[in-house]
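Given next, in structure tokens, is a single chain: the form predicted alone.
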Amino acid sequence: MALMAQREFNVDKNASFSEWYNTVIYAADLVDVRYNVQGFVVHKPWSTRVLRKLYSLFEAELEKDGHEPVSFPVVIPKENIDKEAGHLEGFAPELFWVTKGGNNELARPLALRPTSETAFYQMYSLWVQGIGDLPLKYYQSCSVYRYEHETLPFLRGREFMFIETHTAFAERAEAAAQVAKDMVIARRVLEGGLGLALMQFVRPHWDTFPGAENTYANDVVMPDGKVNQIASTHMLGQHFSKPFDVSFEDASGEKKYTFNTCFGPGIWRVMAALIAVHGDNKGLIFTPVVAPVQVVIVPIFKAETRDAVLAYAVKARLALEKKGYRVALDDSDKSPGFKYNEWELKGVPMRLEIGGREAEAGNVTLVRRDTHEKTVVPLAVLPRAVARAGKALAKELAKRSKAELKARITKCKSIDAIGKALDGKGGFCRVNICSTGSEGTACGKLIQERTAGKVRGMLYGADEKASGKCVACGKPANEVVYVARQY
């Protein structure tokens, strides 16, 4: 993408957030479509920095509950998917499969990866022999595939970034405790982190993760009032275990099962929300936390006071670099305008505006990326001032992200209320609704048929009381649910 273009980047993200998301993804340089083979993209540059960031955070949080990392091969045997009937049903028809090596034909068919229970309860059935063999918790930082029929950069792909963890625990009760830890988990990196305001849900009995017991998930509302799913972890129960012989003997000698938990944090689709929920019509806004740049410095000069301002732009960047921070030093020839609006799209957090008055008076002009607000700032206390303005851009970052999904829920007493709420706001309807157990599926079934919106779960952590009659049946209602319509 040219230069000039990124500089013209000016799409009215509230008027057209598909044409904005469309567009500042490529005027950002964040990723390239024009490899030949569909829904497989190139990541450049500036976007893979963020993502090492995004894994990185996470990562940091698994080990610290002593989650240990792991490789697994990309590719998958036939008879690993075919052993729990509920994965493969759900799994089958998005599967990419390898028949041949060479000009032979393999003599079992090989998947490729579209999540790893199937390998890593495969290879637990061999690691876990005896009680001391438990817990058992490890992790991966992969890529997986499915074959999507439609593709849209960092929401859904055919080839996509993401972490899966996998455990086995001797008791249900230690299982479902760490549930609950991925859970906090999530809410830590994603609303504490990275200021993203998230809907936690218990996922209704006819959506539930395909081999789950239970799925617990983590909803994000984009501006076009969809949402996006971008973390789910889920009670895997015995559901693997049984299948793939992952047991144990107790002390009295008796085999048992492992009870099993799968988190996966979809970092691919982390990124995509960190673009479209902080993002404006100047184009990205990073969190500090994960910015590639932290801080840029613009230069303003002429050419007479070149040398001098540049000198000191210099003792700026290494003022800041000492402490820790990620700086550019933008010495281009190019307008500070046009470098404003190029950093700007790229969501770099801070500029330092620096020209011949600030360096002999010894300061420099700190501009936030998401107010435009101005300090000067001495050079002496220049670290400081930019731990503040971080902070304070998290902040307020997170502060729009809470204010936008508030006002995105919306309380509906009838099936044309839901659809006409989705029509408009979009974002979540809270309704009344007979279950969310197996008998309550028709009923999800005609609200999706009705209104496009899949009823998203109960509220995840919350005890919220039904009133009233369900929705769609008119039965007594039991659970108080969330429908959105979603990527």
Contents of the next structure:
Protein chains: 2
Amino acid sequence: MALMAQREFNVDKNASFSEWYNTVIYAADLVDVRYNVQGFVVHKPWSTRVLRKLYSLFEAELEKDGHEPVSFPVVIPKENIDKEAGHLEGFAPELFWVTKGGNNELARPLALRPTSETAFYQMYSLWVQGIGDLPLKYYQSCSVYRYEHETLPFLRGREFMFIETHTAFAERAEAAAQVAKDMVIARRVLEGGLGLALMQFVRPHWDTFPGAENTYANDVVMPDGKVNQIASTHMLGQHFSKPFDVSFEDASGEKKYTFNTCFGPGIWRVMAALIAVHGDNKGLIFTPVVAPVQVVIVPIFKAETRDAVLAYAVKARLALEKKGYRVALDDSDKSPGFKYNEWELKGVPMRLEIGGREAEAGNVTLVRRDTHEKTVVPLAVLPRAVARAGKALAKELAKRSKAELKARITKCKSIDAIGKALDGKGGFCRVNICSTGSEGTACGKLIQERTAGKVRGMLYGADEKASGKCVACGKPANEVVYVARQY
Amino acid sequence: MALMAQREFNVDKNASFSEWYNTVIYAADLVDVRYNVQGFVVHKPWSTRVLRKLYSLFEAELEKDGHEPVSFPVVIPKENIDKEAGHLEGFAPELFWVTKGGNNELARPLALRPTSETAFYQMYSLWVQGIGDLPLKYYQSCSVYRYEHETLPFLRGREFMFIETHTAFAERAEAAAQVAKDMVIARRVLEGGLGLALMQFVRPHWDTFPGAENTYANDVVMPDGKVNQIASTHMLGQHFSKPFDVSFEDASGEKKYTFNTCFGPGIWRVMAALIAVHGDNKGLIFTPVVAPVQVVIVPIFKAETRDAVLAYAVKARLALEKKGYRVALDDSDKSPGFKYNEWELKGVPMRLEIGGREAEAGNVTLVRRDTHEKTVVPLAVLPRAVARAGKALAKELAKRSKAELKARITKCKSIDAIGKALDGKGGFCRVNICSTGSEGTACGKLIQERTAGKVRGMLYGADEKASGKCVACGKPANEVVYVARQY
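Okay, that is the form predicted alone; can I get the form predicted together with a further copy of the same chain now?
Let us now look at the entire complex, which starts with that chain.
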């Protein structure tokens, strides 16, 4: 039981989300922030296991969509990064540089990858020789490195885990279709699998990924009302294929550059959302799909019932393991109440309480982590009852998240109203604006200066109709956008 | 079918192993070495998938043995590495240094981890507060970084994949037992699962891991007669627990330092062994347990039988997928013969040939990659036939590897005989030596100077009895050791 919690946990999530978050990640033994390099954290087994599940959920969906895994070097030469001007400008201040090997100065500095467009497209230039080599759809599961100044585990780190896909297509329409598929994948995994209610946006022109034509993003609202971008996908057009010469000859012998997209599910940030959105005052709540332990069995016995209860508890464990469940039987010497607290803190979605009475009657008591609802279940139907309870829990968490999101959307008709709403319950302010194109840049800036909120963009796929005037410049509004403060 | 081979492959493995190896890794589309940083390679999907399987084979065994996964930072501050003198001396010339973030010089340089003892033990010092916190058994699956001068994919890289376990125990005997278990795990995965015949050694005192008391290693002989160390485990004693203060108070209140071990399955080097040992003049041969595709189906048809054959091929695919097999149906426009070559090159262990005759009779023709043996199998029993053929193939590869190893062991009575044997068939020279303790250091050196072979150590667990004189100094021999040239 090296997994066990390290600390008392007694913080009110609603009263002080920030303190709650910073306490729970340590109390539930997810990370240790005492590693002696700022912004680089140690992931303990419990979070390592959850993060692996998050990776595999996205990987499975990406593979179904025809992406294949690759593994690229962690270092990218400066000359590669210099090739795309916007990308360089966006990332230059954030790069870590490797400059020495042994006692030698390296001939040229190598960046630790902040993301890998400039590594991938150089190779795509070699791999794309003709239209028969297209499309290319590769992904990499890896950590990336950014020289950030403020860091917070799972939200902003100098080292953090993500997935990056990089694709190349012959036609713009195919690239656009890929971006749309990425948004479907994001919704399927994040909302469907993990119960995180999303806002999907087309980011404004002035807030795209460095080097992208358009950025599409998935935002989750955190309990303090700030939003967490957890996965974004980008239409890169030919911004990278031209400087890197990712090209082919078409049937008529004309040289064509590929259209590229990249999709970045932020595994770390998904973890942050899971912790923050689903957790409560007792700790974390994981849905069964990602929980390292789905069911914990807590035996309750006196000296004289010990053997019978433990034997029965093992029977229950085997019945569940046979059906593929991840089960822990906590037979340590701690009291049942202590165990309840510890495993609740760690977010295990279901608990079985097994005492002498249960053992004799051939029952178990099944307790849900989200509602604390107790059901007495005959051992014979336990796997089915666990399946049902797990589904119900996932559904309940998704419902709560949806309700929470809905309650955090405020229609605002002025910049003052935005500021007030963001100071209050936070979340998203729905406003009318002149444009999310470059001509709206000044309006976006003004809103940000006056409210500390950023224009997150237009709702993706919703085609909302604007009316009235732009909240910022007062000219006729053409677009409906959402403003929020962000992590 | 982006997986397909890139190049003609026509090199005789026996005539020129080095050329064969350097050609096959590219022809079978495992890596691309054209990335513009020396020693950093791009792993294509085919190798990425195999490497993932190799990771998961070891991870499963480690978890069964009670190890838990963690994820540590890629950077280690210089002050940590400086703490253990032998470790520092061993690794200092090989370190990459991160010295800049953005435009700032970092206050102190950060090494890219060459291995993570000095990261882990610092945290273990915080995590071990009492004997109740022991044992600690963690592992990390990651890439590590070494500033090597000669590089070769999967054998020696500036970035390569491995697993590192780090354990802490209260008692020396427990640490020793862990080392013994590591050797069992290595044999189980490498010899049992992957069919790689091993020599397990206790390394001589002058050739231990930097910071270790004793090193135990698993060597595989490569087709050119040089050996490849693919997994080693180390008794660290208290070399790290003392400088890092990994300690606890025992029952009597006395301060005790932990005993530590670390085990490093070299995932990259296992890959090199799989390629080199099992491959033949047609390309790679993967055992079913690691093959990304276990069965490829090649349909053979004329225009008029096309639909029937393809429908039947899909039926065969589904029958196998239902049983959990990884199957590819190659319905591309290439000729069957071309497809056979391509998939053989990539090492797919079994092929199904399905033509009009097979479709009509309800049969398939099953072809093994290792022996090219063909069997006609009724579709109804296909999964069973595939299971049987896969097992037979794995057994055959293991048998070949064992025979190859056995043929490469030569008893030698003099240094000249060692040199001659190593110049000839290579492999291992079994010799008598005065000692593998520090007093034998000069003899080890002499052997190496005269033969370019290194003393790999005493056979682990064999307790072989020495006789006669030390081949180097002529004093009475006390130990039997094996000498080999190494990668």
